[in-house]
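Below you'll find only one chain, the form predicted alone, shown as C-alpha cells.
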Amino acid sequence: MSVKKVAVLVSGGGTNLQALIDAANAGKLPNARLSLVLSSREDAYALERARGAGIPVAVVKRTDSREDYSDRIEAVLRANGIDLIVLAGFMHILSGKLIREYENRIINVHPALIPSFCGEGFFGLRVHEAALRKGVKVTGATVHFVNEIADGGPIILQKAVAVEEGDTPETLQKRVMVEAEWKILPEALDLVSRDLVTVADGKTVIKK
C-alpha cells in the first residue's frame, strides 16, 4: 500500500496540526506523510510549527472569488502531488470544483457532535458558545468527509466530551480539543489513508 502525501490546511495556531505531528512521529500514521501545510494567512503560528517539524509551506491568502481562491489552492495541491487534504482550523469554504475534485479525500475536524451546532457560521469560539446557550451536557467533535454542503459529509469519527458546571467557551474549547479533536483527528486520518474507510450510501464503512 502506498504511502499517501497529505496537506493541512490551517488558518490559525495550529493545535489540530500539531496532533497530526506528533501523531507521525510516533510512528501512528504509517500510511500519512505530512508533505504540505498550506495556510491562508501569512502569519499563521501553524507554518511555525510546520517549519518546525521539517514539512514544506505555503500561503495562499484569500480572495474575493471562491471559486478563483480554490483554483489557486488545487494549483498548489497539484504540484505537490497531494493525495490526502486535512481541514484543520481552515476558515474558508472550499468551492464545489475542489471538493469533487478530491472526492472523499478531504478530511474536517468540527468542534461538535455533528449534526448539533454546525454548518456556515459555526466555527471557533460560537460554537461553544451555542452549546453553553442550549444548555448541553454533552458535547465532542466530530471528523467528517467534506463535501458541498458545509459539515454535511458522511462521519467517520465521533468522540463525546463533557461539559462541566462553570464552563465559559475557552475551557469547553480547550477540553474538546484535549480530550476529543486531538486524538480522533490523527486517527480519522490513519483510517483514511490506509484505505479502511468507504463511502456507501452517503455513510462510511470502516473495515476492520
Contents of the next structure:
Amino acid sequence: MSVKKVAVLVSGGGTNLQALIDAANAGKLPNARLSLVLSSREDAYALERARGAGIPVAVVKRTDSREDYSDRIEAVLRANGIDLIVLAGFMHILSGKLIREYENRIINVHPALIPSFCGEGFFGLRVHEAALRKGVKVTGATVHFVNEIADGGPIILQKAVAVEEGDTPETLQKRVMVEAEWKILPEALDLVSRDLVTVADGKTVIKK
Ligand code: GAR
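Given the form predicted alone, state the structure of the form predicted together with glycinamide ribonucleotide.
So here's everything in the complex, that chain up top.
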C-alpha cells in the first residue's frame, strides 16, 4: 500500500494540525505523509506550526463564490498530488464538485457529538456556547467523512467529554480538544490512510 499524501486545511490556531504533526513524529501515522498545509488566512498560526515542521504551505483566501474558491483549492491539491484531505479547523464549506471528486477521502473534526450542535453556522466557540446553553452534561468530538451535507457525512470516530460545573465556552473548548479532538483526529487519519475504513449505507465499517 503506497503512502498517502495528506493536505491539512486550516484557518486558525492549528492545534489539531499540531496533534497530527506530533503523531507523525511519533511514528503513529505510518501510511500518511503530511505533504501540504493549506490555509484560508495568511495570519493563521497554523502556518507557523507547518513551517516549523518543514511542511510546504499554501495560502488560498476566499475572494469569490464557494465553487470558484473550491476550484482554486483543488488546483493546489492536484498540483501537490494530494490523496487525502483533513479539515482541521477550516472555516469554509467546500463545493459539491470538490467533495465528490475526493469522495470518502476528506475527513473533518467537529467539536461536538454529531448530530448534536452541528451543521452550517456551528463552528469553533459557537458549538460550545450552544452546548452550554442547552445544558448538556456530556459533549465531545467527532471525526467524519465530508459529504455534501454540512457535518452530515459518515462518522468515523467519536469521543465523549464531560461538561463541568462552571464551564465557559473557552474551558469546554479546551477540554474537548485535549481529551477528544487531539486523540481521535490522528487516530482517524491513521485508519483512513491505511484503508481500514469503508462506507456502506452511509455508515462506516472499521476493519481492526
Ligand atoms: C477545533 O475545535 C475544530 O474542531 C473546530 O475549530 C477548532 C479549530 O482549532 N472546527 C469546527 O468547528 C468546524 N465545524 P485549531 O485551529 O486549534 O485546530
